[in-house]
Each structure stands twice: as C-alpha cells, then as structure tokens.
Amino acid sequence: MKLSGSQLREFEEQGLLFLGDCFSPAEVAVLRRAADEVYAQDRPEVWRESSGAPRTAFAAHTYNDAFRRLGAHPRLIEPVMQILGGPVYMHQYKVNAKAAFDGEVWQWHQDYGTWRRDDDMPEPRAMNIAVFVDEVTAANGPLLLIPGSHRQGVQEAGHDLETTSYPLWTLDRATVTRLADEGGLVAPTGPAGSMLMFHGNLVHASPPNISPWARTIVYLSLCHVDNHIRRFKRPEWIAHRDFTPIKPLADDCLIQP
C-alpha cells in the first residue's frame, strides 16, 4: 500500500493521516477475537485499570498469531516505511481498551517525547499506525490530536506516576492550551478497520469512556532501523529490542494466515 503525494503532503503539514475502512469485516473479525483472547490472559504485558478492565496489552504481537500478522501487514509498514524513508523496526506495540464505562484517560503527551527520554531514541524518525478493532465514536474515548503540533518539537513534560496504572510523560495545561489555540482539536472517528497515522511528536490524548460501548485500537510504534533505541532501562516487552527490519507479509495474512 502507498500513499498518494496529497497524502504524503497532508501528513507532513498536520502530522496525521486518517484512512477509513482499510480493513474488512472479516479481517477486524480475526482482530476482535486475538484482543478478546489476550484480554483474558493474566501476564506482566496486560495492564488493567483500577476497575480491573483492561487497559492495553504490550507486545501482543509476540504471543498472538493474529497481532504477530499484523505486526507485518504491509496496510502497515509499507506506508511508514515510506514517510521514514527506508526499513522500520517495531519499538512498540500495544492493544489500547477503552471499556465500557470504565475506560479511563489517557494525559496529554507526546510519544517520541517518552522514547528519547526513557529509551534515548536519537531522532522522531518513528511514528504510529493504528487499527480500529471497534467503531470509534465521539461518545466512546476517541483519541483527540493536535494537528501540526508535531512541527514544534519535544515539548517540556513531567513524569505523572499517580493518575492511571500506567506512568506517562505528561504536558502541562498551559502548553496544551497553546498548542490548541494554534492548531485546533480533532477526534478522528469512524467504523473498525479504519486507520490513522500520526507522528511521533504529535500531541496527543484520550478521555474517558462513560459509554456503554467499549472499543479497541491496536497500535503499532515503528521506528526507522538506524534510529534504534540506545537504553534499555524498560521491560523489553514495552521497548523492543529486536531491530531486524519488518518484512511486509501478504496482503491476506489476516485471513489467510
């Protein structure tokens, strides 16, 4: 899969990239039944929220068939490989819940931000894909960016360790505010198997799902081979080691494994 120019130029002035209905029924079936199966496992990768909902399940790639394939759709990894210029790597990979009435807030923040402080990753030459495993609504948790904000580079952040289960390099009200009042919000919504692409220094967040709807984004970080991460102070299975570069499978690996 590439991107057109108009793409590629739209992505560069907003940071961000939404493609609607990527993925069909039956290949968001395959991911809806992998994000149950690890959902149900207990093991150090699955964090759940205060309620005991789940949260995000780290690598799954590396213990689901299903999220393994994914890891190496080339829907994928050919149109990042095609902004980063050259073969990526998976630094991160995560399966994001939002449930029902229990989803709680992901902070304002930025992720390249997180990966040069604690990983030293030299550059933002990294980014994010996402899959819709559900419908994303304005009612149930969308994620909510900053558009262009990525053109301004690595904002100031503290380390927040109390608000959710999981720690975060957070950014102030005053700094989001500013940045809204220059770029405005937008919450990307749409059926399962849309996509969004957003750079690593977008700003970015999500709030609560009081919904009675729960969805799911399976997201993978990649990262451009020769920008690997320099410290390896993380669980490996929150910042990957393995730099071998993806080999895009088959177009019909969902569902043709």
Ligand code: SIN
Contents of the next structure:
Amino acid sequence: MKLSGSQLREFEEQGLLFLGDCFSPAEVAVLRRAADEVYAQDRPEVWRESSGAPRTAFAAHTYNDAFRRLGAHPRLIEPVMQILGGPVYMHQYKVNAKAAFDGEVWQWHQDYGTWRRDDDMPEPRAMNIAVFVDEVTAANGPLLLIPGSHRQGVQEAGHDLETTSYPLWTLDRATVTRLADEGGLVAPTGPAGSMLMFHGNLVHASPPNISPWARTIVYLSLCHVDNHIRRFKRPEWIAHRDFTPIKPLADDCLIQP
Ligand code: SIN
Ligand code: MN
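Alternate state requested, the form predicted together with the ligand (shown: the form predicted alone):
Now the complete complex, all chains and molecules, led by this one.
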C-alpha cells in the first residue's frame, strides 16, 4: 500500500495519519482471536494491570502466528518504509488491551524519548503504526495525541516508575499544556480495522478505560535499519535486537496463511 502525496504532507505536518478502513472484518476476527490467545498466556512478555487484567503483550509477533503475519503486513510495512525512506526492522511490538473497567492510564510521553534514553537509538527515524482490533470510541480509552508536537523535538522528561506497571519517560504538565495550547488535542476513534500511524516524537497519552468495552490496539514500532539501537539495557522482547529488514508478505497474509 502506498500513501498519496497529500497523505505524506499531512503526516509531515501533523505527525499522524488515520485511515478508518484498512482491515476487513474477516482480518479483524483473526486478530481478535489472536489477542485473546496471547492474553491467556502466563509468560513474562504479558504484563497485567494490578487487577490481573491484561495490559500489554510485548513481542507477540514472536509467539503468535497471526501477530507474526501482521508484523510483516504490506499495508503496515510499506507506508512506513515510504515515510522513513528505506528498509525497516521491528524495534518493539505491543498488543495493548485497555481492558474493560480495568485498563489504566498511559501518561504523556514521546516514544522516541524512551527509545533514545533507554535504547540509544540515534535519530527519530522510527515510528508507530497501530491497528484497532476493537472499535475505539470516546468512552473506552482512546489515544490522545498533540498534532504537530513532533516538530519540537525531544522534550525534557522524568522516568516514571510508579504510576503504572510500565516504566516510561513522561512529560511534565507545563510542557503538555504549552504543546496542547499550540497544537490542540485529537483522539482518533473508529471501527475495528482502522489504522493510525504517528511519528516517534509525537506527544501522546491515553486515559483509563472505565467503560464496559475492551479496546485492543496493536502497535508496531518500526525503525530504519541504519538507525538501530546501540544499547541493550532493556529485555530483548521490549527493545528488539534483530535488525533484519522486514520483507512485506502478501496482502492476504492474514486470511490465507
Ligand atoms: C502507548 O502509548 O504506547 C500506548 C498507549 C495506549 O495503548 O493507550
Ligand atoms: Mn507511546
């Protein structure tokens, strides 16, 4: 799949691009089943909320076949190669549950802030591409993003080891207020099968999910192969060390394995 000139300009300007109709109901059903399979597993890659509900299944592409295929899906890999200007490898892979009633907050952060500080990734030539596995609404903990915030580079951040089960370099309130006053806030919502891509420096967060509806989103964090990480401080399944370029599979790989 190729992005048009106007989509590329929108990404450059806003730091994000949302496509509401990327994966079919049959493809979503494959991913839905896969999410339930990985959440049911008791393994170090599957992190839980204090309630025991699943929070994040890291590296699910290494132990689930449907997620392996999604990790090389041409509708995800090709647009990112186009934006990053060459071959990419998988830096991180997350299946985020945001469980009904129990899904907890993700504080304000920039993903590249963490990739630089923890993993020594040289440049922000890396980004997220996400697939909604459930419908995302205003009620079930959508992502909140500050358009244009990627153009202001890496912000000061503090290492938050307490708020949630996942350590994160988070931004202070004054910085978030200034950036949101300038750029506003968007919360992309849409049906299961929607796709959202955003720049590694885009400031974002997500509120708790108090609704009765779960909200799984899968995130591929892809990095240009020349920009691979230099420090191996975090576990391999959080910050991958296999820098092999991803070869996109066939377009029907999810339903015709
Ligand atoms: C993230 O920022 O990496 C995840 C946020 C979310 O899934 O709500
Ligand atoms: Mn993030």
